[in-house]
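This document starts with one chain, in the form predicted alone, laid out as structure tokens.
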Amino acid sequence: MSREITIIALKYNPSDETSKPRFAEYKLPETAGMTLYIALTKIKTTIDHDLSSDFVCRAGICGACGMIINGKPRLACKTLTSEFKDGKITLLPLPTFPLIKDLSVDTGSWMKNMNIRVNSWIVSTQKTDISKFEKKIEPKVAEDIFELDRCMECGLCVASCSTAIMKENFVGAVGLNRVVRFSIDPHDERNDADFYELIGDDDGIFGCMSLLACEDHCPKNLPLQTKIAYMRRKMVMV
């Protein structure tokens, strides 16, 4: 026999100006392997469809569906219901992006900017010649630079770091993440020196902490630990 769960979540819209913050609390049965994607999918269509989440891939992929689960930044197509033993589940937004509504909140423009910031291309003085193969990359440097395109930009090293959260304009763990695999990479010709212009300051390498709250919950499990130290000492070298 199903158990019966509570689902506590944030109702709020900051484009209404009769909107008030406030906690909304939904009761539904517990399926067998029910995510919190599915819990808010029932939600929304069958109890309240006022509420906003955002969702798109529902695999732990895109990493649209992030948000605070009972204290801790998630993906909610990751989690499943079955974890939380009393059977209560509390819900909030990102922190550190802008809300849009409930639980949805505005990382795409946030992570625009970040990439435009940190210059997130490879910068090359080659043209291309597509009738040609491209420069051969040695295969552990190929495997390290894949690596690191493993980042979704889902923004939960964001919305756990504490100098995210007090900086705005921090670039965070996931921009520091996009420098390091520029850098490493071979068709990229630029330098150290290059990079600490970028991020050479409180709101790039220096501002990191060391709290490593980024690592603990990034749901891709990136080495964003051992890259940042990397990167730092790459650029106190400078």
Contents of the next structure:
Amino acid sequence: MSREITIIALKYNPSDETSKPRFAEYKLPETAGMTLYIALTKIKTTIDHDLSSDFVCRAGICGACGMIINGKPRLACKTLTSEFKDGKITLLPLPTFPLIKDLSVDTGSWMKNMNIRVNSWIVSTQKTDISKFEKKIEPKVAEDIFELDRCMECGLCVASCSTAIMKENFVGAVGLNRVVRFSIDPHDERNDADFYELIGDDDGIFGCMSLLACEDHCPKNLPLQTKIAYMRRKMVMV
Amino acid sequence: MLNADIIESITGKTTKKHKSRIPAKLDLLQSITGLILALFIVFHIIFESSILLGKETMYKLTMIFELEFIIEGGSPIFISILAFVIFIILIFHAFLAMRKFPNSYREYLRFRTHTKLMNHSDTNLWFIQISSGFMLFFLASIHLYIMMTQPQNIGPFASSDRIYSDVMWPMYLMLLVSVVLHAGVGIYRLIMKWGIFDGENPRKNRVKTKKIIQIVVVFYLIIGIFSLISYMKIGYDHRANYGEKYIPQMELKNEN
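So that was the form predicted alone. Now I'd like the form predicted together with its partner chain, please.
Let us now look at the entire complex, which starts with that chain.
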């Protein structure tokens, strides 16, 4: 017989003047292989139609369902309810991002601004000729770039970061990762001094305190520890 | 006031139209001053623990620091100079490190709630570091001021009298715990911050580094506490002769 689990979720709608922040408690039967995403869907369809949370892919690819699960920033779709032995799970929206409602936050606008801020694109004076193959690069370099490109901008690194929690302008590990990605790309003509202009301050690389919660909570296991240290070494040499 | 400073404060750009390099220098200097202080502590605690090997060993070591091998009878002024240099580095390090502290109610609330909820080991370590760092503003200053102004009062009896009869032991106990924790966490974070021992497998090396630092911290706390107890015992036995300096074995033999 399946056990009953308790899900406690923060409920608040900042755009509704009558809404007050509170915790709502839901009890539901646990099913085999149940993820938090499934549990939330169950709650929304059978208990509380008003509960809001984000999702798209349901498979740990899009990063939309990030939330604080029993204190830890995680993806709801990659978290099994069976992990929690006492069957009690508390859910909070990701901090550091604008709250839309309940567990739903606006990571999209934050990520868009971050990408603009760190010029998250190839900067080159070469005219692109799409009738020709792109300039070849070493397979190892390509692998390194692809590795960093696996970031899905879920925001868990930002929500786990103490600097980002305190300083709202901090660029976060996701932003620093983008800069490293382009700095190692031979197609990009920018040099270290150019990258310094983007992240060479206390809201950028020097705001990072190396507490490595970003590395420890990244659902894609990106090498944030080494890449941020690499960027820091480069930036102090500019 | 320099026009360059006015321009940078208004526009965020230097007169060369680029971002200031000062944040980079401050970040590096924070690490360098921290490293110097941590290395100083590594040796300092070992040297002061020489009391565990006996009064004579501690006395001889004190005389080496008073440069007895160069100046006959040694001179405590060198201890004052060393304490002054360390004090200056400490003030500079504290000034740089303070930039990272939560500096408003909201920042503190967000940080503490976040730390408690997440219970992430390295984030918890940073809370230990800022708490111990805050304590060191006061405790290290007291200790260094005494060393600058009374360098002659270092020795098996003089130090023990200070610790026991002058009731400095509670201060030294708090200083020991906070400085060892602060330096231990600081060295670990320096290694992570600059990727010093990343090697082939940075994640494995991080776990290894943390384990080694934990062992070193426990070792330093143990020898520090035992030497404090040792000074306390000597101070207790010597309470009737408070202020009397230690006479080395060699001089005692000559007198006899």
